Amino acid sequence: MQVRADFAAAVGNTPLIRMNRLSEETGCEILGKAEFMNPGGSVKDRAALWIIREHEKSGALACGGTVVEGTAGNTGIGLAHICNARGYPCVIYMPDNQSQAKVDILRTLGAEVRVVPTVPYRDEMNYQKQAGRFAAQLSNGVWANQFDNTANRLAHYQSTGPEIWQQTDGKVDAFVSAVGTGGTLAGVSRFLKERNANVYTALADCMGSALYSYVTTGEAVMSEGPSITEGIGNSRVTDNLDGAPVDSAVQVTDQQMVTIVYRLLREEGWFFGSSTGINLHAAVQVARELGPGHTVVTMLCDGGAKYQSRLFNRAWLAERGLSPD
């Protein structure tokens, strides 16, 4: 019998799925890592598990300890699931520009959610900094610190990267990923380039972020924004992203993201979120740059259900000058 023992054991080993229309149009194999099939519903389950596990290994997180995090949603959801499975209370700080669906899911999972005003990272009232200060006050608690805790990229170096290599029989030519914390791109890129230095790696960036500029010019300068995407883009280079072997960057507008998400919903039945839309548009661009015959892998970060009130609300999109058509 092939039985996974518990929630943690169900994280990872997600399949690669061929994006048929995009592959046919580019002449490349465009493959998506189906992270929406993780038990918590997103790629962030991996980071959440590794972060908690590393805190347990170090002794910083003991029985009954509290896990605190500042998150736009999916990492918090992963943490809440794993905290339930391991018996830890969970406190989540979230900026008020995120979808209500994520807040509702976190509260359903039993996390204490503290929604705070959205302010830049440099502000001391930034949601991440508030989470760090609160955790420091606890006698038995840890700050997950997904942005600068390198257990995040370790998760992808030890799991996602090896899975992609094995699933493609080592025949992967390029890897493309959007960046919030930087853990996915950094961990996977390091693993793949250790196996084959010629694997091409690209950062997919939304508008209103400084990471496209960082990769292409060496300076982290914010692009025009904001973007309607959630959980990706950054104004700074995190410890997880720092030093990652990245060859190029692709900048994707909100309209380009909306177009590809709706197109795949209509043409192939895929119900994806905005981060996945950024990834897929960038993967198509990389495939066209490389030319036919290459294999390009990207991340299908999560499903679209959490974005029903925004990305899949035509009136909301129209107010922002965006159209599914």
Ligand code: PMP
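Source: prediction; values computed, not measured. Numbering follows the first chain given and starts at 1. So that the term is clear: the rigid core is the largest set of C-alpha atoms that superpose within 1.5 Å between two forms. What changes on going to the form predicted in complex with the named molecule:
- Superposed on the core, the two forms differ at Asp96: its CA moves 2 Å or more between the two forms.
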Contents of the next structure:
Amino acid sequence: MQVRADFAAAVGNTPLIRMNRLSEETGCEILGKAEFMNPGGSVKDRAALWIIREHEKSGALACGGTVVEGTAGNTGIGLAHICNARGYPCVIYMPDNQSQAKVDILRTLGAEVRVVPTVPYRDEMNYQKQAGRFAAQLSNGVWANQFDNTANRLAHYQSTGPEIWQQTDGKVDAFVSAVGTGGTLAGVSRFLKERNANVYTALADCMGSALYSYVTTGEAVMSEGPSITEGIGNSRVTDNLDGAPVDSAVQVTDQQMVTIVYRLLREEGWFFGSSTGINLHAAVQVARELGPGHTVVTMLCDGGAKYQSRLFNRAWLAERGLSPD
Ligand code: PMP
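To complete the pair, please output the form predicted in complex with the named molecule; the form predicted alone was given just before.
Expanding to the full complex; the earlier chain stays at the top.
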């Protein structure tokens, strides 16, 4: 019998799925890692699990200790699931510009959600800084700190990277990934390049982020935004992204993302979130640059259900000049 023992054991080992139309159009194999099949529903289950495990190993998190994070999205969901499974209270700080649906799901999963005013990162009242300060004064508690805690990229170095290598029999030519914290891109890129230095790695960036500029010029300068994507883009180079072996970057507009997400829904039945659209558009671009016959792998970060009121709401898109057709 092939039985996974518990929630943690159900994280990872996701299938690698061929994107058929995109592969046929480019003459390449465009393959997506099905992270939406993780038990918490996204790629962030891996980071959440590794962060908690590393804190347990170091002794910073003991029985009944509290896990604290500043997050608006998938990391909080992953942490809340794992905290329940392991008996840790979970406290999530979130800015007040997020949809009520996100607050509701975290509360349903049992997390204590503290909604705080939306202020920039440099402000001491920023939600991430408040999370760090609250965790620091707990006697048995940790700050997950997904942006700068490198247990995040370690998750992808130890799990996602080896899975991709094995699932492609080492025949991967390129890896493409959007960046929020940078854990995915940094961890997978490092692993694959250690196996084969010729694997080409590319950062897929949304508008209103500084990372395209960082990779192409060495300086993190924000591009014109904003973007309707969620969970990706960054104004700074996190500790997780720092030093990642990245060869190039591709900038993807919201319209390009919307077009590919709706195409795959209509043509092949896939229901993906916005960061997956950024990844797939960039993967096609990289495939075109490399030419036919190459294998390009990217991440299918999460499913579309969480994006019902925005990405999958035609009126909301139209107000922003975006069209699914
Ligand atoms: N896609 C989604 C839906 C996410 O929630 C995130 C993480 N915020 C990412 C992509 C980016 O992953 P990473 O943090 O590893 O860069």
